[in-house]
Amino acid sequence: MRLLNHIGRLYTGTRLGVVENAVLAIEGDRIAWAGPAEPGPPQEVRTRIEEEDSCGGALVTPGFIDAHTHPVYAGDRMAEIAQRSAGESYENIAGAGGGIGATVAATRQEPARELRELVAGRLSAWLRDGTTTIEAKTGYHLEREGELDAVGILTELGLDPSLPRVESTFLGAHAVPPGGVADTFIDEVVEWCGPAAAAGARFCDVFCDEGYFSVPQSRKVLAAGKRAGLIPRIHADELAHSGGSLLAAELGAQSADHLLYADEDDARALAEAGVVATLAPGTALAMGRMPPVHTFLDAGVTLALGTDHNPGTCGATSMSLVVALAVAAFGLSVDEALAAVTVGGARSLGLKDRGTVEAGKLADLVVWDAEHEGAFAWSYGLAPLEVMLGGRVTAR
C-alpha cells in the first residue's frame, strides 16, 4: 500500500467536497482511503503503508474524463477551417468535396498501421493533459470493413497500459457516405452493430440531425445497435431542433450529446429518462450557439463534457482547457465543471468505478500544476504534473 500525503486540496466529487491537507492510500489499483490528514487513515489502513509520496502541496482530482471524441481518421481539414472562419458556409465547402466526406477519403487511403499510430499519438496527447478515461467514436470509413477495423483498433489500444481507458462507440451511421442513399445506408449499418458489437465496441451512435438521419432512420439503428448488446448514444439536436433529444429518452440513451437546439420539454425528457446531457463547449463556440446548460440544470439532467475532438471543428485533446471554456462560454461554476468532467463523465459512459476519489474506485487519478480547483478557470490549459493510471504514474 502506498500514501500519497502534503495534498493541497483533494477534490473528491464526492460528499466530503474538497478536502484541505488530504492524504489518500492506493492499494493494487485502486483507492483504499481518502481524507484529511488529521486524523488521518484508520490504523487498519495505517499499518498496511509501505511507501509515501508527497504531492508538494498540489491539486489532487479523479482522472478527467472526456466523454465525447472522435480520434480515428487520417489528412486534415484546417485549409476549410480557415475558410469558415472567412465566412464560407458548411454546405458550401461541402459541395466542393470538404466536410466529412474529405476525411472519409483520407481516411479510407490510410493504411491500418498507420492509421493505428495516429489513434495512438491522440490518445497519448489525452492521458499527458490529464485524461485517463476517453469515449471513442469510429465513423470516418462509412464502410462495413474499414469501421470494423477502426472498432478494433480502438479496442486494441485500450488495453495499452500507456493510453487512457477507452470506451469504443460504434459510429457507422455518421454521415450518408459519397454517392450513397440516406435509407439503403442505414440498412446496411443495422447489419453492422453485431460484428461491431463483436470486435469490442460498446456503444452505439448516430448522427441525428437536419442534413443527416431522421428520427425514423436514428431509431432503426439505435435499436438494432440495442439487439446487439450495444448501448445507445445520440448526436441531437446540434443544428436543428430535430427531436434527437426526445429519441434519447424514448429508448433510454446513455447520453444525448451537443443539444445546441434543445428546448425545456427536451430537458425534462433527458431528466426523467436519466439520460445525460454530453455537451462539447470547444464546438459550441466554433457553432456559435450555445446549449440551454442552465435548463438542464434546473430540470435535474447529469451534465458531462467533452472535447468532441474532430478533424474539421476541434482539435483539442485538454479537458481542463474544456473546464475552462464550460465555466467561461457555458455559465458553469468551477465546481459545476468539475463535477461535469469526473463523476458527470463516468454517469455518461456508464461506468461506476471512477470519478470519484473513495474506496474502492480506480485510483485514476491527476497531480495539478495548481494549489486550487479556481486554477482551471484562470490557466485555459491547466497542465498536469503528474498522471496515474490504477495508481502507476504514466505521464508527467
The other form holds:
Protein chains: 2
Amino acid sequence: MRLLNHIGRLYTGTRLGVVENAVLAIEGDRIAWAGPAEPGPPQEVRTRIEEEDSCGGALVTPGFIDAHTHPVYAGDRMAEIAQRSAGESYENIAGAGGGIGATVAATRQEPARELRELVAGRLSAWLRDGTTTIEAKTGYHLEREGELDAVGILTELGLDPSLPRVESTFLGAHAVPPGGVADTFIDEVVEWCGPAAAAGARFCDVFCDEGYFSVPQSRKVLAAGKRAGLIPRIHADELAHSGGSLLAAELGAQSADHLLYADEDDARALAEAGVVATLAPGTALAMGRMPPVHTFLDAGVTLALGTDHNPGTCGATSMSLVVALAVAAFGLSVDEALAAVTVGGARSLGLKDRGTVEAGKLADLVVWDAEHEGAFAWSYGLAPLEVMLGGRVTAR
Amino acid sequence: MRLLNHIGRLYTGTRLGVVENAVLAIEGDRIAWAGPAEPGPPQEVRTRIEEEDSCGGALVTPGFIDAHTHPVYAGDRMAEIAQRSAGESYENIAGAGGGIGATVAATRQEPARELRELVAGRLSAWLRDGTTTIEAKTGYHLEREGELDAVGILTELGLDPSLPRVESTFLGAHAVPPGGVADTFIDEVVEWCGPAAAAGARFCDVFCDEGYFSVPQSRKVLAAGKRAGLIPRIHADELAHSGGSLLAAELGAQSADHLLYADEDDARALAEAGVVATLAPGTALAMGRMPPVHTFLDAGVTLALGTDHNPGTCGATSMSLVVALAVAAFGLSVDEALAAVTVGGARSLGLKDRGTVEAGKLADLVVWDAEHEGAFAWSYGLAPLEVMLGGRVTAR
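The form predicted in complex with another copy of the chain, contrasted with the form predicted alone above:
Below is the entire complex, every chain and molecule, led by the chain shown above.
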C-alpha cells in the first residue's frame, strides 16, 4: 500500500468537500483511505503502508472526466475554421466540399491502422492534461463498416494502460451521409446498433436538431440502441429548441448534451428523469449562446462538462481549460465546475467507481501545479504535476 | 545570413497577407527578406546565405505582442478567486483583507530580489507561449520606492536576452493605496512620473473608472507623465461608461484599454485621435460583458489584445489562447485577431520595428505547431515549435 502525503488541499467530491492537509492511501488500483493527515488513516490501514510519496503541498483532485468528445477522425479543417471566423456560412463551406462532409471523406479514406494512431495520439493529450476518463463518439464514417471499426478502435485503445479510460459511444446518426436520405439512413443506423454493442460500444447517441435528425428519427435510433443494450445519450436543443431534451427525459437517457436552447420545462423534465446535462463551454462560446446553466442547477439537474473536441470547431483536450471557461462563460463557481468534471462526469457516463476521492474508488488522481482550486479559474489551463490512473503514474 | 525555408504559410501582417510556401532570410537580429520560395530572394540576398533551416511546412508568424499585463506582484489570491466565482462580492473580499489590497501587502513585503525572480519566471512563460514583446505595468506597490523599484525590475529584465522584450508602464495610479485619499495620492503619483521615466518607464497608465480615479484625476497624472516624457495609456470605460476613452483621445494616448462600456462616440474619438483599443477577452469574459469590437473596427480603430495577466483574475500567459478567445467571445476573424496580436500590438506600444514579417524588422518569429492559422481558433492555446528573438532560437 502506498500513501500520498502532504496534499495541501484534497478535492474529494464527497460530503467531506475539500480536505486541507490530507493524505490518501492507495492499494492496487483503488483508493484505500482518504482524509485529514491528522489523525490520519486508522491503524489497520497504517500498518499496511509500504511506501510514502509527498505531494509537496499541492492540490489533488480525482482525474477529470471529459463527458463529450469526437476524437475518431482524420483530416484537418483549419482553413475552413479561419473562413467561418471571417463570416463565411457553414452552408457555403459545406457546399464547397468542406464541413463535416470533408471530415467524413478524409476519415473513410484513412486506413484503420493510421486512424487508430491518430486517435491514440489525441487520447494521450487528454491524459497529459489531467483527464483520466473520456467519453468518445464515432460518427465520421456514417457507413456500417467504418462506424463499427471506429467503435473497435475506441474499445481497443480503452484497454491501453498508457491512455485514459474510454467509454465509447456509437454515433452513427451524427449527420446524413453525403448523398443519403435521412429516413433511409436512420433505418440503416437502427440495424447497426446490435453490431456496435457487440464491438464494445456502451452508449448510443444521435444529433437531434434542425438540419440533422428529427425527434421521431432520433427516438427510433435510441430505442433500437436500447434494445441492443446501448444506453441513450443525445445531442439536444443545440441549434434550435427542437425537442431533444424532452426526448432524453422520455427515454431515460443518461445524458442530454449542449442544450443551448433548452428552457425551464426542459430543465424540469431532465431533473425528474435523472438525465445529466452535459455542457461544452467551448462550443457555446463558438455558437455565441450560453445554455441556461442556472436554470438547470435550480431545477436540480446534474451538470457534466466536455471539451466537445471535434475537427470542425474545437481542438481542446484540456478539461482544466474547460473548467476556466465554464466559470468565465457559464458563471459556474469553481466548486460547481469541479463537481461537473468529476462527480458529474461520472454520472453522465453512469460510472459508480470514479469521480470522487474515497475508499473503494479507482485511484485515478491528479496532482495539480497549484495549492488551491481557485487556480483553475485563474490559469486558463492549469497543468498537472502528475496524473495517476489506477494508482500508476502515467504522465508527469 | 540564415534562411528559414519550407514555411508552409507565412503570416506577414503586410500587404502580402499570408504567403504560402515561403522563405525568410535573417541577418543579425533583423529580417533581410521574406516572400514566396519561388522565385525566392534576389541574387544579392541569396549569395549571402550561409545556413538553411527547414520549418517543415509549418505556419510562421511574427512573435506575438501582449499589450496589457500586470506581472509585478507577489502572493496568491486563488482562494479569493474561488470565493468570487461562488458569488462573494469584491467589496466583501476586499473588506476582509483580500482584493488588490492583499496583493499590495504581499508585493510590498517581497524583497526586490525575490520579486525580480517571480517576474522573470512569469516572463519566461510568455516567451515559451510565443510572445516576444510584452507591455508590463507596475501598480502593486502604490508607494514611491516600490513603484520605482518595479520599473527598475522591468527595465532590467527587458535587457535579459532569455526573456521577451519588455515595454514598461508606470501605473502608480492603479488604485488608492490602503488608508490613502485619492486626491492626495494623485498629487504624489504626479511627483513620481519623472523618476519613473528616469528608471526606464516608457508609458504612464491610470485606472480611470468608477471606484478608482476620476477623469480629472486621471488627466492630472497622464499630463504629468507626458511632461516627464511618458507616453499615456489608460484603463478606460471598463467598469462603467466613465469617460476614459474621451480622455485618451483628448490626450492623444497611445492606447485605451478594456473599453467594455465604450460606445460609438468613443469609437469615433479613438479613431480620430489614433488611439489603439487594447482589449482583453479573458477579462471581458470574467466581467460578463464584451467590448463593442465591431463598432471599433467599423470606426477604423486599430485593435490590440492582451492577456491582462494579473494576480486577481487571470493567470494566462498564452496569446495564442487569447487569439482563440477573441475569435470565440469577440467574434473577430482569425485574421483580425492575428493582426491585433502582431501589427496592432506594435501600434499599441508605438513600436515600428516589429509586428510584421518584412525586411528590416526584428527577427522575432514563431514557428507554430500547425500548418494553417485557423488552428489558433481551433486549438485554444496553440503551442509554438520554436520561438525566435532577434533571430536567436530561445524556446522550443
